[in-house]
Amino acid sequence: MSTPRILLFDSGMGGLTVARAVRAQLPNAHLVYAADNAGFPYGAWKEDALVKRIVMVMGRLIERVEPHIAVIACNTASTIALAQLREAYKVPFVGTVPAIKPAAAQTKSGIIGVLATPGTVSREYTHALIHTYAYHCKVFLHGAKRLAEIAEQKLKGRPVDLEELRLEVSPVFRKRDGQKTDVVVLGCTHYPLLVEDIERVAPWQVKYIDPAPAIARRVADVLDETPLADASTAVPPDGTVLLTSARGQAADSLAAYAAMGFQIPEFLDLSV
């Protein structure tokens, strides 16, 4: 039987938090991480252009990796392009959406904060999750413009500006009728990289919900139902990181990928 090949995709380094959870759940799997770092940050894109890019890049990645399953370890990409990806490709996809359902189940105060990218905050998908699962709660959505970039800089070894971080996260810490936020959803896979820093600047303690462990369990469940065909060509080794930028543009990030278990860089030429 083949070892399961898992392709993990994000615009940058945020999906490494999901990769870490998948590695813990499936230690013998063959993992290839792909970052569309030439397109980062996705929050700056127009929706139609971004969907087109994600579908194009994923096609090239599937051709290169021949994965048994693809994990869209990015809330923005999942909320706008998962349906189109499933329509375009036969590979099973597991997406990432804001963990509003578990937050609604765990809150005691009924006040939930959702930290996400501006794009995820504005998506109808996100509002539908709130309407379905957290209709009985007060949910404060905040589209944090800089959090993903702050997380990337941290992984590259640069210090976190705590005052900037405090301003980015403070809108989800709210008080209403003698109650206050007690659960914060980390609605971007980059944000768990900053949890310890956020705890330092938060005005009070809350529970932070990282979706990565639940995603990893879902990946394992889908793989149980997926035939594991052998690859037809030479695929990237386990621990490869595929990047869409030119090599020189990614130089400062390679050590960070290596530290998270992806030590073999490969650069994907999207021009052919």
Second form
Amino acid sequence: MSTPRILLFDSGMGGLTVARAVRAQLPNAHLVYAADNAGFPYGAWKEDALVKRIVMVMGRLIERVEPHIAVIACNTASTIALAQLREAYKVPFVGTVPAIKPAAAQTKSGIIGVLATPGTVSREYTHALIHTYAYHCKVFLHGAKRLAEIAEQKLKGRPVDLEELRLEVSPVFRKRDGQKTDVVVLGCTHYPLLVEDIERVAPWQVKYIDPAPAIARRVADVLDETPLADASTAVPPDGTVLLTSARGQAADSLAAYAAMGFQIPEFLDLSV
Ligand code: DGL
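Same protein, different form: I have the form predicted on its own, so give me the form predicted in complex with D-glutamic acid (DGL).
Okay, now the whole complex, with that chain kicking things off.
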């Protein structure tokens, strides 16, 4: 039987938090990570252009990697393009959407904060999750403009500016009728990289929800039902990181990917 080949996709380094959980869940799987770093940050894109971009990039990645399963390790991409990806390609997809359902189940105060990109907070998909699962809660959504970039800088070894971080996260720490936020959803896969720093600047303690372990379990379940065909061509080895911009080939970026288990860089030229 062949080894499951899993493609993990994000705009940048955030999906590495999901890759880490998938590696822990499926230590023998063949993992290839892809960062559309030429398009980073996705949080700032207009919806139509972003959907086209994601469908195009994913087509190229599927050709190159021939994955048994593709993980869209990005909330900004999943909340807007999962349906179109499933329509365009027959590989099974697992997406990442803000963990509003578990947050609603875990809050005691009834006040939930959701930190995500400006794109994710504006999506109908995200609002539908709130209406369906957290209709009985007060949900404070915040589209953080800089958090994903701060997380990438941290992974590249730069210090985190705690004052800037405090300003980015404070809108989800709220009080209402004697109660306060007690659960914060990390609704962008970059944010778990910053959780210790966020804890330092938060005005009080809360529970942070990182969806990565749940996504990894879902990947394992879907793989159980997926036939593992051999690849028809030479595919990138386990531990490869595919990058769409040479910018990501800078030594500090490559060191960041390597530290998270992806030591073999390959440039995916989208212009050919
Ligand atoms: N990691 C991504 C997410 O989960 C997006 C970061 C970005 O490109 O803005 O939403």
